[in-house]
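First comes one chain, alone, set out as structure tokens in the form predicted alone.
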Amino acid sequence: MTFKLFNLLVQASVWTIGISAISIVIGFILALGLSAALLSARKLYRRPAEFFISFFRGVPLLVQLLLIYNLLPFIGLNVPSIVAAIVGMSLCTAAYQAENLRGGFESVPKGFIEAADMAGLSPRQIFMRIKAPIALRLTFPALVNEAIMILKSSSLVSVVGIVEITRMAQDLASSTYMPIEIFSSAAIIYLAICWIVAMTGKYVERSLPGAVK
């Protein structure tokens, strides 16, 4: 295993990190809306959100990626493979993050909300000062875990032509006949990236309001 081959894997990791990061951010934004719909008393909002989450949690990500990759051109949207990959991963992680956020909002003690209401806070102030901080604090470990899962699941985007770590490892292994060395190196890179995310998550978690120092 030469430095040149290892460097090719490191370069491919840029795609892995970039696609994962963008998907996680977009997924979180979508999850906020989905969690609000799940908690809504109106079935008009709640039922579509429940269906969305059931679909994207119940169908394998690989199938989702292939479906979206072929569906977009079918409906007239000729987009690059990377866009299809980001769309697929964003929708998938949004479903999981929405359930995490829903659980966090439902876990906010009602006494806190009642006290804030009696103190004269508006619904917006109650959400920003009470509900959101507590829900984020409760769900943050699960959200970090979801980020790590998306990082590892990004290996599946190779099926739509993205040359990330796994695809690069497959190409190098087939051309150099060194599968053990190549895939071991790929595993080390994945492990390093996930470890950094986990450690960063722990640091941020300790910095959140109400965290135990």
The other form holds:
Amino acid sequence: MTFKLFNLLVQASVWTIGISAISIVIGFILALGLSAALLSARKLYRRPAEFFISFFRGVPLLVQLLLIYNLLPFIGLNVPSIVAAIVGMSLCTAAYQAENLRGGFESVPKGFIEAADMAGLSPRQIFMRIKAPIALRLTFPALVNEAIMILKSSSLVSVVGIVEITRMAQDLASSTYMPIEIFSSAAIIYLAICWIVAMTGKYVERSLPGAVK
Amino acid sequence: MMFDPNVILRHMPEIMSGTAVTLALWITGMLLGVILGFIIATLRRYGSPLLDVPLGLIVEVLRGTPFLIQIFLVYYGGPFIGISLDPIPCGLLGLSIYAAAYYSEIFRAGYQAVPHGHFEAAECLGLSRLQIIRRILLPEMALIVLPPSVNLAVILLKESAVLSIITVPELTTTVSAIGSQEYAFLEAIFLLALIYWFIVEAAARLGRAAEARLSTYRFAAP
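Give me the form predicted together with the partner chain now, not the form predicted alone.
Every chain and every other molecule in the complex is listed next, the one we just looked at coming first.
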């Protein structure tokens, strides 16, 4: 196991981190819409959101990736496999993040909203100043967890041919006959990335208002 | 490309056997994971601190790395240290170890959540050690441990699809093979998604029913 091989794995981690970060962001934006639909009083909005979440939480990510990878060309979208990977991961994490956000919005104390209403805040102000900040604050730890889950799950995009850490490790292992060294190194890189995300998450959480000191 | 339902009927035996392999791997892996996880959590709590540190490290490594990498390490790395396993035993080993790491954390939280006062109260009432474990510790732990365990069970079922990458003849492997054989890959994957969805929903419902049944204990352990 040379430094050069390890370096190749570290370089491939740019793809792991990039795909995960983009998917988390897109997933978060989708989840905002989905959680709004989930909390809606109208079944017309609630049912499709529940259906979407149930499907994407009920099917293995590997199967979702294979489905999207083969579905996009079928409906006439000939996109590179990286796009298929990001679409798949974003939809999957959107479903999980939407459930988290729904829980967060539901845990905003009723009294706060009533008090804001009494103080004469408009529904828009109540949402922007009371509900959204408290819900986002409450769901922040879950968001960090989800980011770590997605980082680990991103190893599955290796099956659609993206040369991130796992795929690079596979290629190197078969060409050098050193699978133990190579896959252990890949594991260490994943551990390091997850650890950095967890530590950053803890640091940010402590600096957020309302943190338990 | 129109879907021909006869394809499914023609390949029903293979689909059934793939489903059987997935279910068998899932249930055995989960049971082994629960047993091993319980042993790890118990050793970490009641064993020597010398044991706690390495066990904690192993659990952290298993929880911080992708399942796929762990599987590759066992499947491709194993033969280099004299452990050559066929895909199915390799998959079962990988799934059990992965499950054990997560279950050990669930049990650790379970141990921590039983209030110390309950043990003291039981001792004052003259219950024996065995009675305390059987009547106080385990029922109260079960209540705390069940919801995350059901969650983990569903995650494990979905992770088992990853074993198709090392050619374990489970559901994903079988159905995608039928797809390429019949030139109907998209339909096959769609069917695959539906089968998983069905099993996951069924498992989640079963878990919720068990939680509802067990929650009668809540009167005793508020």
